[in-house]
Each structure stands twice: as structure tokens, then as C-alpha cells.
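Just the one chain here, laid out as C-alpha cells, in the form predicted on its own.
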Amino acid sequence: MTRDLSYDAVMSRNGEIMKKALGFDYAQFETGGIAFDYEGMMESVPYTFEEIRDYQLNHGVGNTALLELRNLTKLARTCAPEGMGARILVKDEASNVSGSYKARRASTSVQYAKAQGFEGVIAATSGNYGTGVATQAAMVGLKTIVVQECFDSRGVGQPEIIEKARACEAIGAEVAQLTVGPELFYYNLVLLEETGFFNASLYSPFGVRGIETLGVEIAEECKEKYGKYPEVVIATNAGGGNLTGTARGLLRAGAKDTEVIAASVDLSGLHMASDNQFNRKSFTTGHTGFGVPFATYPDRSDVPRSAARPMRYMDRYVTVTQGSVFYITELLAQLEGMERGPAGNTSLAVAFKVAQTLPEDAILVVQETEYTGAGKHINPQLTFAKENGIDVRVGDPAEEVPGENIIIPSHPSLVKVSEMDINKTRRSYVKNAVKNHKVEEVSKEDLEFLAAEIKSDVDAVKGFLDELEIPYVK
């Protein structure tokens, strides 16, 4: 009998796929209403964290360098009162196999495809994710395919995507790409249908517990150095797992009282499966397009139950602008000898501000950084973003607007972040839960877990169902 591969028909095929292309059954750890046991699902990766970690090291990944930004550091104490200016730091990710933490991400799943006898693996991504299955799978004999969103309907691609798609390709994977919108979770799910390959999906267990490493060793490696944990560690936010992992691996090292903050490039107004807006961002992950609409509702993954929760982790969620994260990529190649990409730069941004806020005995670690060149770098992405109408221009970055022009900083003490209402951002996240788990009356259980998801507690989530007029068991 021929299947349907009408789109509905994918769609409702979602589960049965899932749990084939992933070996486990998410409805294991479901309790009927809006929880469910997301630490049951996190151990439910057959590896501890030391077979992980011993993993990685043993194909390319992990035990990078921990790098004091000592010129930057110098130039945010310029811009600070007397006193002020905590230490920079930041993990260099980018000397990954792969060039990205990402490979962090990859390699649990790439390990455990191996395992179970899969003879290749999947991944939807636009990202540097795609490279980072394509070197793990590559290093155990796996096949590669990486399905990309590219284009929009003129045929007119990201350099940014391009370019990974060429490293993607280069290492053998085999790569599709689509236009923006609905079509690539449906191709998706196709072709982990058609091939029987492992799904090396972003938000499952196995992706989120490969990065725990990253925030163990930013841990440790602080620890040895400075006799502390770092007092905040920030990191670009966009589906959430990087933020989940790090934060994670921050608590399993007892960096407790470590602040997280979450990073995204300010792209409000655009709208990220607009096929007239999809060029006129010069940033294809780490942004508000993301960061927002997952964090508020991370179950909009590729999976029934994501993995990358970041409002259980994040302390604080700020944005900063285009022109500002441009601005500090350079100022890190000629300030510090370092080039790397610019979407991996996002959190550095926000930590050149939030160093002013902090006395100089702290330590701020940005906890990773991403490979650069041909259409990552910063030039192909502003010179495609002239070319798409949008006025690039120096001046004062508080005046741009998204998807009309990227204004590059005409003094570091412009560069500024935009602090989120964390509250409201929780009580989107509550909304949402109660909306798209259709319950009509809030448990005792689904309270406690909602509580945990935001990082409050029962009676704050109390509060925003009654703003909201949901019923809850009293």
C-alpha cells in the first residue's frame, strides 16, 4: 500500500515516526496533563556523564579553552564607573572539530545512532548543528543528510546558511535544502521515514546532554584558575538547548549560585517564516525570532517533548542589536587576535555591557564561540544585507530597526542591551502550556511543574492563571 505523503497525513504520522527514528517512546514520561517527567527523560540517554564526556574527547570535542579577554576587559572598564568592569572571558568552542559547540550536541546522538545499529542519521538545521553531525558521523562511518530552510521563494539564499552547507557537504553529508516555511519539519519527518536514519534532532535528550560537558568545564576550569565559580555566564539563546546544556552542566559541577543570562539578537517585527522578511536578517540563529517563541513554548520543536526548557535555567533574558554584535566581532579579531563568527558573538555583546555592571574582581565567561569565513564572516553578511535594501550606516545602534538598517556602533559606550520582563516571559510560557495542552483546570501536579519550568514557584504560577482566568486546583 502506497503512504500518503500528503501533508496532513506526515503530520499525523509525527509520533509513530519519532519513535522509530529515535528509538524511545516520549509517551513513557507523559502523566495526561501539562507535566511530564522531564528528568525521567533526560536519564533515559543510556550514557553517565563521565561515558559522555570520555565520548568526546575521543573524537574532537570538548576540553576547550578558557580565554581571559584582557583587551576587551580593558576597554569595558573605560566605559564603567570607577571600580567596575568584572573580568571577560569566554570559551573557545570554535576549536571544535566542528568549529561550534555544536559538536558537543552532535556526539551523543551520533554515538548512540552507532549503538543501535542505524546506519545513518538526520538533522533539520540552518546551523552550524549540520556540521557538527556531519564530522561525528563521519568519524564512526554514518551516512549524513541535513535538511536546511535556505531560500525564499525568488531562490535567493543566506550566505550565512550557504556557507554551511558547503562545510556540511565537504565532509560528506548529503545536504536539502528548502525555502522558508511549513515544509521542513514535513520534509523532515519524509525522509526519516523513507531511510529508517536515527533522528539527531536538536531538542532531544541526547543533543541537550552532550552540551552539559560545556558547563562543567566552564565550571572547573574557573574553579582552577580564579579559586571560583564564575559569577555570570551568558549565553546566546535561540532554541534553547545551548542555554539548557551549559546551565546543566553549570548545577552538576555546583556552580549554584552561577547567574545565567540569556542572550538574543533583537529581531523583533520580523517575522521568521515570512517569505518577503526571511533576507532581511542578517542573523540566522541567535535571535528573538527564536529565542522568544521557544522559550515561551518550547514544545514547538521537531519532538513531542523538547529537551531545551531554557526558562527552568535562564535568571535574566536580554537582547542587544545587529550592529552591535557586528561591531564587537570585530573589535574581537583587533582587540584579541580572535576571528570568529558573529552569531557566536551575541552573548559576547551583552557581556561587553553587562562587565560595566559588575566590579572587577568578577568573572563573566561567555561560554562559547563559533568558526568564521566566506559567508559567515561578517563582510559576505553586511554586503547581502546592503543588497537586500537594508541601510547599513555607524551611528548610534539604539536606532535601528530591524529589517530597515543595522547601525554599527560609533563608540563602544553605545553598545546597550534591552533587559526582557522575565515575569511577562514566564507568563506567556504559563499561557501557552495551559493553551496548547487544552486542559480545562490546572493540577496540584501540573502547578509544581509549571513552577519548575519557569524557575519560581507554585504560588507565583497562581498568580499569573488568575491574570489569566485559568482554573487551578486550590
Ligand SMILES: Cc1ncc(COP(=O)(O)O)c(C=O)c1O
Contents of the next structure:
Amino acid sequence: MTRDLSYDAVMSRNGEIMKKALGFDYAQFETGGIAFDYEGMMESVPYTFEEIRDYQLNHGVGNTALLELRNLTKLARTCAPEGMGARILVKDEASNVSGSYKARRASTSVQYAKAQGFEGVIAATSGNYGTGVATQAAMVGLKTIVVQECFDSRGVGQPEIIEKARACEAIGAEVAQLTVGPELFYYNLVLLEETGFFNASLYSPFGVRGIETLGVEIAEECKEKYGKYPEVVIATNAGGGNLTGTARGLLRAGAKDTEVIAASVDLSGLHMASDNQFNRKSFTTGHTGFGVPFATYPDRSDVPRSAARPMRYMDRYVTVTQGSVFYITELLAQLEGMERGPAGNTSLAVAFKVAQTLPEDAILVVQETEYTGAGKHINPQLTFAKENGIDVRVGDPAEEVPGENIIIPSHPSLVKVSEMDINKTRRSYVKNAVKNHKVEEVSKEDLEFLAAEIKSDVDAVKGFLDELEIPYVK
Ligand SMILES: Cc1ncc(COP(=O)(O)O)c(C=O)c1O
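In place of the form predicted on its own, the structure of the form predicted in complex with this ligand is requested.
Entire complex below, previous chain first.
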């Protein structure tokens, strides 16, 4: 019998395809309503933390250098009040075998897929994750298919996404490049069903448990070198796994008082799913176009329940302009001799400003770098921006308008970051959760779950529900 491959038919088989392609059923963690057993789901990965860490170390992942950026710190201090300017450190994740922290995220999925006898793995991603999966799979003899959202309807692709396809293919992966739109999820399901490959989803518990080693390494290395855990860790935020996994690792290691800050490039006003706006941005990840919707509704991902739940762990959410990130990329290269890619430098740009608000003896860790090259570099990005009608100039980044211009700061003191109102973000989370689960009245269990989801307490959740006029069990 031939399978019905119409959009609706494939979507209606989603649950059964996922169950086969992941080796477990999400239904077992559902408790009804909004709540589900998040920790139970994370614990269902059949490896201990030590087993995950050992596997990574044997496959070119982890144990990356933690470097102090002395010159950048010095420059930040020239812009700060007397006695202020924390020491800025960076975890050099570019030295993972695939060139980014995504190797950590890929390794546990591949470890599991190999152990379960799958012939190959599939990952839906336009980013570094494809290379992470392809690299890990190549090492153990599994096939890889990467499904990318790549082109606008003219067939034009962002240089960074093209670069990532190139890197995946170089490692032996097959890359399916699609135009922007809903076909990504559909096509991913068709391929999973057709091949019987493992779904190496970015958002499965395998992926996010693999990132915990990053947080543990940061905590342990700071303790060893500086005698304390870092005061602040900054993580570039898009789908939220990077921050979730790192923060879980910090907690696992005992760094309970470390403030965790999410950082995203400000692309407000641009629509990611819009054909004609898709190529008007210079950053393909770590931006608000993913960061805000995923933070306020994490289950929009390609699995029924996402393991990436950043609002559980973030204390603050800070955004930065595109021009400021380009500027910091150049400073990192010229002052520290490190030429690195855009995603880690998003956090670094935020760190440059946040450091100025902390005392000199505080430690601030930017938790990743990523490799750069071909399409990721500043030059192809700014050329592409100009070709797409974006005005690129030097000046005050406070005047930057996403999709219209890119303003490289004319002085380091002008690097522009903005604090998001975290309570507004929490309120949006609560509103979305109630709406998407179609709940008439929020139960006691849901109240407690929501409090954990937004890193707050039940009274705060009740306050939001009162404001939104949503009933709950008293
Ligand atoms: C190097 C790098 N850093 C950070 C991120 C953001 O991670 P997340 O989507 O888990 O928030 C990505 C994701 O594309 C990435 O490739």
C-alpha cells in the first residue's frame, strides 16, 4: 500500500512517526493539562552524566579552553565607572570537532542512535547543528541527512546558511535545501518515515542533556582557576537549548548563585517566516526572531515537548544590535587574536556592556565561541546586506532599524544593548501556555509547573492569570 504523502496526512501521522524515530513515547510524560513531567523526560536518557561526558571526550567534544580576554576587559574598563569592569572569559567552543557547542548537543543523540541500531540520523536545522550531527555520525559510521530552510522564493540563500550546508556536505552528509515556509517540518517527517532513521532533534532530551557538560566545565574550571564560580554566564539564545543545557550543567556542578543572562540579536520587526524579509537579516541564529517565540512557547519545536525550556533558567534577557555584534567580532579578532563566528560574539557584545556594570573582581563568562569561515564572516555578510538594500554605515547603533540599516559603533562606548522586561516575557509565557493547551481553568498542578517554567513562584503566576482574567483553582 502506498503512503498518503499529502500535507494533512503526513501531519496526522506525526505522533507515530516521532515515536518510532526517537525510540520513546512522549505520552508517558504527560500528566494532563499544561503540566508534564519535565525532569522525568530529561532523566529518560539512558546515560548518566559521567557516561555522556566520557563519550564526548572520546569523540572530540568538550574539555575546551576557558580563556581570559584581557585586552577586551581592559577596553571595557575604559568605558566603565572607576572600579568597574568584570573580567571577561570565553569558553572556546570553536575547538569542538565540528567547530561549535552543537557537537555536544549532537553527540548524545548519535550515541543513542548507534546503540539502538539505527542506520542513520536526520536533523532539521539550518545551523551548526547539522555539522555537529554529521561529524558525530561520521565517527561511528552512521549516515546523516540534514534538512535546511535555506532559500527565499528567488532561490537566494543567506551566505551563512550556504556555508553550513557546505560544511555538512564536506563531512559526508546529504543536505536537503528548502525554501522558507512550513514545508521544513513536513519534509522532515516524510524523510523520517521513509528512511527509518533516528530523529536527532535539537529539542529532544538527548540533545539538551549533551549540553550539560558545557555548564559543568565552566563551573569546575572557574572554581579551579579563580577559586569561585562565575558571577555571570551569558548564553546566546535562539531555540533555548544552549541556555537550558548550560544552566542545567551549572546547577549540576553547584553554581547555584551564578546569574544566567540570555543574549539575542535584536531583529524586532522582521518576520522570520516572511519570504521577502528572510534575507534582510545578517544573523541566522541567536536572534529575537527565534529567541522570543521559543522562550515564550518552547513546545513550538519539532517534538511534542521540547527539552529546551530557557525561561526555567534565565535571570535576564538582553538584546544587542547587529552592528554592535559585527564590531565586537572585529575587536575580538584584533585585540585577542581570535577570529570567531557570529553566535558566540552576540553574547560577547552583551558581555562587553554587562561587564561595565560589575566590579573588577567579578567573573563573567561568555559560554561559547563558534568557528567562522566563508559565509559566516563579516565581509560576505555585509556585502550580502548591501546587495539586499541594507544601509551599512559607521555611527551610533542606537539608530539601527533591523532590516533597514546596520550601524557599526563609531566608539566602543556606543555598543548598544537593551534589557528585555523579563516579567513581560514571563507573562507572555503563561498566556501562551493556557492558550495553546486550551485550558479552561488552570489546575493546582499547572500552577506549580508554570511557576517552575518561568523561574518564579505560584503567587506570580496567579498575578499574571488575574491580569489576563484566566480562572485557576483557588
Ligand atoms: C553556535 C551557536 N550558538 C548559539 C546558538 C543558539 O542556541 P539555541 O537555539 O539552543 O538557543 C546556536 C543555534 O543555532 C548556535 O549554532
